[in-house]
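One chain follows as structure tokens, the form predicted alone.
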Amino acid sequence: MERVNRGSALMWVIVALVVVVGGFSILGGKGGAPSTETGPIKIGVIGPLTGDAAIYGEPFRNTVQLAIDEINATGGIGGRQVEAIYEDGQCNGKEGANAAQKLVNVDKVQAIIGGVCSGETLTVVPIAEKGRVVVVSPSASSPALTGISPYFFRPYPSDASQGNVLANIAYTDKGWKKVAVIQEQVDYAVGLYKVFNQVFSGLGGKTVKEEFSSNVTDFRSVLTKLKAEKPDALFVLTQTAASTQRILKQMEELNWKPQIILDEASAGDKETLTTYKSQLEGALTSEFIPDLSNAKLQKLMSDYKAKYGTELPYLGYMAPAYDIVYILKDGIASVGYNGEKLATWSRTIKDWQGASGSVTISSDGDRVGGYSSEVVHDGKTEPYKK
């Protein structure tokens, strides 16, 4: 009888150990954190893969994949291959949120690259924070993202810098006292206008604004209203170059040729600048401009062309996108593939050298640095000079 009891006790000990070990195996370790021991390192990627904003999403996806392929070809991260899970955020909050829910709750990623647009990113961050997943964007520039979460950072400057640069030049250098604004109703454009208007009004200027929703294609009525205001300049503030091109075409039809201010999204689009070269001559704009003499940027441009057969567009967006993959590589090698640890580690990034230049992340998650002023000349942008 005693032997039976001992055997039974031993059996229950074994069962208990199996349950405990099995439970940890299912959960992936202490606290339910996903396993980081074996298999590929899965990273979520959210960007506009369809719609007008796909002109940014396609090269964004290509650039991220180029960096991942390079890392995998040299052994991955700690011997593990990197695998991207791409989701279409369509440059809007609803689809961005849907993509984040899948990546966080189904795919169980610990890091998300994206979104490309501010509207995507603003809805992604709260979902990721709840799941303790780090989010890093290469181009979402809304000031509303500054300090939004300890789980978010961006190696790209806030539009607070862009709006400040444009407003100061418009009022102080150009002497414009009244600026008309045609603004798309999206987070990026709303945030940029808010900063521009605050600075411009603070200097003594005045803005008159007409808004439009993203599905609008006929701008003649709002352009006619703004023309009647007799402004010194018109700020064309859209999320995509496609909308800007429609606006410029209809301005031609109305025979309205004001001084123009362009946001970075359109200023970085070669087709817009060349198609409307005459109309945009002298237009004021501001961009985040990587140093073209940077050897890492030169290599990225060369490798991109060799792989995809076309020039790398939107350098201000794509250089940070490329850098993000390598930043995450360094972070994972340092603290492991754990969203919470990567989020904390991100605030220690200082003078990290990449294709976009020297990257330092401030305590609010923003890249230290800002925009440079430019002017459109002969279908191209060049540094602005007084």
Partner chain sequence: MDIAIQIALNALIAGAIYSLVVLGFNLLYSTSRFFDLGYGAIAIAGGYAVLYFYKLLGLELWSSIILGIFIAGILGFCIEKIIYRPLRTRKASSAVLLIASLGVLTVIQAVLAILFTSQFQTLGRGAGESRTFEIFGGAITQTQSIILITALVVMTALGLVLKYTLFGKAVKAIADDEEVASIVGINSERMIGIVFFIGSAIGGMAGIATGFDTGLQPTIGLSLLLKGVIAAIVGGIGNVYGGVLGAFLLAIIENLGAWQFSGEWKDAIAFIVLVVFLLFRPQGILPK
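Okay, that one was the form predicted alone. Can I see the form predicted in complex with its partner chain too?
The following holds one chain only.
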């Protein structure tokens, strides 16, 4: 056994620690002081900026920055510029907690926009609550977040109404008795399936479900199996348009073109709709963006494209993200930049008009109302008419 020279090893450790901790406090000192009355307004933002869920985190970051830039260009809020501090939550509870700890206790923000995933959000809320910081999520949809804290609200409805709407139309209007479901194993999809299944079976229908974990890219055998069930329709329940595109492509290769029910994660992705136009013809879906003719939404989409060079994806999540920044602007202008006051104020939001439609927040923090059903026609979504 060889013994490492203890003295030098110890020195090495100490040096490393000093460098890291030192850099930490020097650079961290930048954000350490709480916002003064005249300094910039610092808002925390938590999202999955790296990892598999970065496909949401990146546009989310971009959308928030877009809104902030717009606000700053018109003078900021009460004459103060707005600054976002972005932290990576990696769609994971532990990282979300780390990010929240830093934002609440080191940067001393009064508001946090995020998380994007329920997993991140569920650990952020308790920490924010302790620090009396308000948390607003554009897309975390877990039912566990309903009423979790007076410091949390979300301009995003719970999955319950989407599942309900779809199940009713599928059974009653379309007369589909057997629906195959290919579902990703994420909280959003699991929750939505549960509601859909409950309502659909309650009406007398039958579902056949296959699940897949998020890292799967080869759906061929699962699809083959579902195809053999000869269902009236296939419900593609994924978290990302990427998985949906893979599924649609593989379905086409397998020569299977059933009627499709789409969830909003994919319905909101224009590229999916146009690329898979023929397969998606007549597909049933439901989004809570009532229609793409919402002027604010259209402006958001064109501004995003102009600034970032790509189409805005996942409208169902990004429109609320954009709205959140403006909602906070109104809140701060109204009650000042204070977490506690903003939290109380949030429950008074009623019929606030945004890119995602009309926003009303109920007493448990959830958005009221929400989903309208739609049909895909010629590569675009349109409101569903009986």
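Residue numbers count along the first chain shown, from 1. Definition used throughout: the rigid core is the maximal C-alpha set that superposes within 1.5 Å between two forms. The structure presented is a predicted model; accordingly, all values stated were derived computationally and were not measured.
Shift of Y193 between these two forms at or above 2 Å (CA, core fit): After core superposition, the displacement of the Y193 C-alpha between these two forms reaches the 2 Å mark, so yes.
Core-superposed comparison between these two forms, W256 Cα displacement 2 Å or beyond: Yes, shifts by 2 Å or more.
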